[in-house]
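A lone chain, given as structure tokens: the form predicted on its own.
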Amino acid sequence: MKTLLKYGLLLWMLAAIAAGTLYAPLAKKLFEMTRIIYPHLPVAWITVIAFALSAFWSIVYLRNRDLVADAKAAIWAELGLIACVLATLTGAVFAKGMWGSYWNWDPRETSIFLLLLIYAAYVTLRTAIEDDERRAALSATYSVIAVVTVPFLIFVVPRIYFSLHPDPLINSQGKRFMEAKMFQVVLASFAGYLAIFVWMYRIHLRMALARLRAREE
């Protein structure tokens, strides 16, 4: 069954890539760079979701002092960092195609760079502390504070300053700036990438639980 799910996910992602190439139209002014949207938007959304889940499990840890909750918080922070790196790399490819340079210190590029630094510091913090309880308590506190910066850096700062970045998917009037076929492919890609990250989460969680059981024995 698990093998079938893996093949199903592979077929789903291949279908999403094919749909992005053959089914969805090119966006006006973006031309071939339109294709970058289909991996870029999903991993950017997953970045926000993963960091929010990390903060959620950090709060659970602070309430219950449960190391399993700490492990879940750490895994989601690390997966969020991976998604953030992917969003940065796909954004850089888009920037090179549209503006001739991989990096322009645009407000959105600067914001996601700061987010990378904030959560890289979280991972560094965890590796620097050996005691489980102390590491979990400090990491949970850091995660709860760090997540406050996510909506500010992702949604607020890029809307305050002029940006080369295309308009967001949903504008300030609540209307969607995207062709219906493009939006369908974005959602299909998002479902596929989300399944991949949930799969990675389950693998990492099994490894973390095994380590916790080994320490208790």
Given for the second form:
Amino acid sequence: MKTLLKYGLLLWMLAAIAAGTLYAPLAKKLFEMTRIIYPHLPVAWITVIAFALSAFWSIVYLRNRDLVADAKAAIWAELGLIACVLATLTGAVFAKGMWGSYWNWDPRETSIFLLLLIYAAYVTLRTAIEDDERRAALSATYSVIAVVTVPFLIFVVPRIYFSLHPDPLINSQGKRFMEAKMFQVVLASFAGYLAIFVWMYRIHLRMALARLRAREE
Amino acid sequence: MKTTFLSRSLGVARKDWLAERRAQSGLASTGLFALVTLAVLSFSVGPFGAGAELQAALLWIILLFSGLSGLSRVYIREVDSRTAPHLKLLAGPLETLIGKTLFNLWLLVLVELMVVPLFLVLMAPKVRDFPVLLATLALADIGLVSVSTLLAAVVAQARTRGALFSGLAIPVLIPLLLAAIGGTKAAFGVTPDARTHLVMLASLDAVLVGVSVFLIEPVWNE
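Form predicted together with its partner chain, following the form predicted on its own:
Full complex below, order starting with the chain above.
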């Protein structure tokens, strides 16, 4: 059954890539760079979801002092960091195609770069503390501090400072302006990427639980 | 003698100020760091080499790095001199946090009293709106100090400290720094809209102070 799911996911991702190339139309003014939306948007969303989950499990740890919650927080932070790197790289390719340079310090580029820094600092903090309980409490603290700055980075900064970045998928009137076929491919691609990240999460969690069991024994 | 929450918080701040005055090295090194940075910038850029936009950014870079060089000491000193258990007996985590935050705020204000007038003389930006500059400094100080003090408590318990403190603090302080630079630009007449930046600073202050109060107990009791 698991093997079937893995091959199913591979086929799904191949179909989503094919649909992004053959089925969805090109967006006005973006030309061929439209294709980069299909990996870029899903990994950017997964970045935010992963960091939100990391903060959630950090708060759970601070309430319950359960090291499993800390392990989940750490895993989601690391996976969020991977998604953040992918979003940064795909965004840089888009910037090169549209604006002529890979990096312009556009407010959205700045935001995603700072997210990378924040969660790289989180991972570094975890390596600087040896004791498990202390590491869990202090990194949970940092995670909560980090997550309160994230809304300012993602939602406030790009709206205060001038940005070249195309409008978000949902505009300020709360309406979706992306064409139906493009939106379908974005959603399909998002589902595929989400499945891959959940799969990685489960593998990491099994390893973390084994480590915790070994520590207890 | 019965003590109140406020008197215990102020007692912690007073204790830190006395320790700082006795050691004398902390404030002096922070002030020297700020002066050297300002001198290097002034030497390399000069009063006419940078526009008001760049000057606003330079002012905050000096203040941020000078502040970070001194603000982490409050908790590290307690751990290194093994006075943390005694302090925990005398004051609760929140009282200790408030006392140390007040002390750090005082330290930062002292640095600013030295750096900002010198910056205005050496870099000669045209300040169009002094109240906006003062409001920006005051609001940014609150956020900067509250995050730095909490992170000082975190870093005090880690193996590597100096570099780690800056590595942890700067990324979470960047939104605050962006708003502070925006407010300073408005005070220098680059942009007309100071209100947006001041509102962003005030809301960041509210969030960061609230989070510090919420998180200090698990950190300090660890």
